[in-house]
Amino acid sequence: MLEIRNLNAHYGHSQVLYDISIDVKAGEFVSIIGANGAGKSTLMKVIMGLVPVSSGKLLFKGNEISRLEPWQRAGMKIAYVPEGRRVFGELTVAENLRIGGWVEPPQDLPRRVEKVVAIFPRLGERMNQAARTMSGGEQQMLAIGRALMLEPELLLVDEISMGLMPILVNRCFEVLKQLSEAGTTILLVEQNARKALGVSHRGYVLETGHIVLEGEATRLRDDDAVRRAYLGG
């Protein structure tokens, strides 16, 4: 579904990603782990079209997408849950969700909202509440729900655990696992390597803009270097 080949990306004159090559098959749950500053969030922004590709290939379902605008990628059913949630704070929960489904037929939005509320009942209780007044955990639910309004073929999730209490982290990862089991293709970048590798099929390790290791999630969890660097033992 997603094929990245020898991808390089810059912020201004500073190179951030170096010759990145990644594959995500349809129905897979793939995690990219790495320390803060490794380039994980930049990679997600490149895939979504928020940071330009300097060189290399970016293919979605066999089609080159590296020159497409973010809204065009959304129209191809690529959805993005950004780092730090980034909800529209002055808008209500209902308005945030409708924005998430803006490329879809308006008459289908109520059905999609019902599906999101079935996953996150708390959002159903907050429909007329301004997003900025909700807790961090509720905002994370809203950010995921907003992305799910697309009924995406590829779901990009950036640092889902950031700033959340452990019980809410567990809930968010449970939701991602359920989505994966239902057939959604997921690419997750995450500092919490233990959680990420615990729910994904395969993983990549990103260090200072380079892919240094890849493999089945279970193998990475058992790798001594990964355990020392990311799993605390």
Ligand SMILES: Nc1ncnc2c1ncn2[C@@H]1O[C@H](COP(=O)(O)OP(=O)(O)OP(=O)(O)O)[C@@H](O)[C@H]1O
Given for the second form:
Amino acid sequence: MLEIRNLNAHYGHSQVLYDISIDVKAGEFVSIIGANGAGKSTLMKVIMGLVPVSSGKLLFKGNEISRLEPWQRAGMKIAYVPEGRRVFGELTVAENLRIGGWVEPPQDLPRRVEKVVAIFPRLGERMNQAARTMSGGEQQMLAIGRALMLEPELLLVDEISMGLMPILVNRCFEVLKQLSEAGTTILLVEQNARKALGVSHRGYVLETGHIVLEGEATRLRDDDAVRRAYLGG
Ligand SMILES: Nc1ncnc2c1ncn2[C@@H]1O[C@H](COP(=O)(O)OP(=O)(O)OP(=O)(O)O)[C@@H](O)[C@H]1O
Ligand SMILES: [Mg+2]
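Okay, that is the form predicted on its own; can I get the form predicted together with the named molecule now?
Entire complex below, previous chain first.
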């Protein structure tokens, strides 16, 4: 579904991603793990079109997408949950959700909102509340719910566990697992390697802009170097 080939990306003159090649097959759940500053968020932004590709290829379902605008990629059903739950604070939960579905036919939005509320009932209780007044966990649910309004074929998720209490981290990972089991293709970037590798089929390790290791999630979990660097021994 997603093919990244020999991709390089820069901010100005400073190169952040080096010769990245990643494949995500339809129905797969793939995680990219890496430390602070490895380039995880940059990679997500490149896939979404928020940071330009310097060279290399970015194919979605066989089509080159690297010159498309972010909204065109959203129209192809690539959805993005940004790092740090960037919800629209002054807008209500309902309005945030509608924005997530803005490329879709307006008459179809109520049905999609209902689907999201079935996954996150808490959002249903908070529909008219300003997003900024919600707890961190509720905002993360809203950020995921907003992305789900697209009924995405490919869901990009940046650090779902950041700053959340463990019970909510577990809930968010559970939701991703259920979405994956229901057929959504997921690419997740995470510092929480244990959780990420626990739910995904395959993983890649990103170190200072380079993919240094890839494999089945279970194999990465057992890899000595991964254990030492990312799983606490
Ligand atoms: N807008 C920007 N302009 C210049 N440099 C940037 C910009 N955004 C990120 N960088 C740099 O690119 C590198 C990768 O950053 P990125 O945010 O992709 O890392 P990350 O793996 O997501 O880190 P974290 O785990 O802290 O979220 C870092 O060295 C960072 O300082
Ligand atoms: Mg990041």
